[in-house]
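Coming up is one lone chain in structure tokens, specifically the form predicted alone.
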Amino acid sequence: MHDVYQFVSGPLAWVAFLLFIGGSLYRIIAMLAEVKEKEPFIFTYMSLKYSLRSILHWITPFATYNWRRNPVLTVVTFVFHICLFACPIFLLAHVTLWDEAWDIRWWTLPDAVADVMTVIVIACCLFFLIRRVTQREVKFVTYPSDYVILGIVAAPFLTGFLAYHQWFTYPVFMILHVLAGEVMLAAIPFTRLSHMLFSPFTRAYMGSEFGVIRKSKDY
């Protein structure tokens, strides 16, 4: 069991990071190259002012019409994303690993807070799952891969929660936790999770088009 953990937390972790970084760079460069080739005129009206205006409004709760139109979804979405990013980055156990490997450390969350945030992420994933199954307009645009992606996102948090509380076999769930995190990291550039890479570009494009060309707001 120890050898398996050493493998998944060593060589396999490097593979996951390389896939994430390399895949992300490739997707962004390929997207920019495609835009330049097929629609080069877009770059002529890109505006930093309107790009930032759009991005800031869309990352602010209830600052846009669509956010205000769906208050429950808005709250769940923002809470989900905050916990999704903050919990792994500021978890004491994760920061300790960075400290031991690279002598890099930063502020950490209390374990109790991280525990609550983990439960929130899992609960939000269940909310998104139920929403995809029950709401007709969402179900219509849902593919089987969307359910897989939900599982990929929930798995690191569920296995980490079980490993932390040691409710079952700790070594097994620790290995599953590391594997789940690596799968999620590697999947980001190649699945719909890539929206974390492309969202700023989309908002910059929409904000610039509405601000410069249409003289209106996109929010």
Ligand code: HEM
Second form
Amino acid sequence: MHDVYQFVSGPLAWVAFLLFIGGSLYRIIAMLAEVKEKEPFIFTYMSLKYSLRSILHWITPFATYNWRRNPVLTVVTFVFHICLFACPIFLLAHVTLWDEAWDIRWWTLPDAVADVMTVIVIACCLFFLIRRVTQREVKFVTYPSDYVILGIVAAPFLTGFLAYHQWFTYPVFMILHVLAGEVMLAAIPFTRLSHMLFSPFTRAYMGSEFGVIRKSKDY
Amino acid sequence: MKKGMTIIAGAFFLAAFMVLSVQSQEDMAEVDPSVFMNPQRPAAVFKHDEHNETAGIEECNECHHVYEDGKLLEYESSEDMRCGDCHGLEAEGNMPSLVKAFHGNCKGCHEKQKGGPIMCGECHVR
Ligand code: HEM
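Output the form predicted together with the named molecule next; the form predicted alone has already been displayed.
Starting with the chain above, the whole complex follows.
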């Protein structure tokens, strides 16, 4: 068990982070290169002001027409993304491992708060799942891969929760958790989770196109 | 006579109380985390004497060490002190912070010797 844990939390963690960082850089550079080749004029009207205007509106709850249209979905979406990022980044256990490996540390959440955020993420994943299964207009645009992505995101939280509480067989869930986290990191650049990388660019482009060319708003 | 008995009985109970309340490593079953401001984890299990016997650790100063000018003193030991008497909650120079002193000492040896727990929940048992 210890050899497995040391392998997944050592060499395999390196592989996962290299795939995540390297893959993300590759996808962003490839995207910019493609725009430069196919539609280089886009760069001529990119505007910092309209880019930021669009991004700021879209990261503020209810600041866009779209966010006001379905308030419940909007609240769940925002709460979900905040917990999804804040919980693992500021988790005491994760920072402890960074500190021991690299001698770097930062502010951490109390474990009890992180635990509640974990439950929130799992609940939001269930909400998204039920929505996909029951709402006809969502079901219509759902591919099997959407369920896979939802599972990839939920898995580190579910297994992390079980490991933290030491339910069932602790070492097994601890190892599964590390594996699940690594699968998620590695999947970000190569699946639709890449919206994490591309959404700022999409908003910047839309904001500039609407602001400069169409003289209107994209929110 | 009655007064004498009371004094003797009192002295007896006082002595018993003192013997029982003196901390000894023999019956230590976990490392006391109360030196940390607001402990987040259950106390780490550590049956002091039993552990050191099964792990075959001969020297007390394997853990209860003493440094002078950055040099480990081979024949000195500090079992009359707690780790937290020297190690602060933040690192100072070469001296690791208290959490890292514990983790470095315990987990470090377990990893090196391929024996003993290395996952959080194996030491911080709920
Ligand atoms: C290299 C990959 C990773 C490693 C080595 C790792 C390690 C750990 C460890 C040691 C714990 C503590 C378990 C315990 O208390 O016994 C933990 C908990 C947790 N981790 Fe990770 N993790 C990784 C990736 C991730 C990722 C990518 C996420 C989510 C995006 C994540 C989310 C969580 C959550 C939600 C908890 C439980 C928090 C709670 O219920 O209080 N982890 N992880």
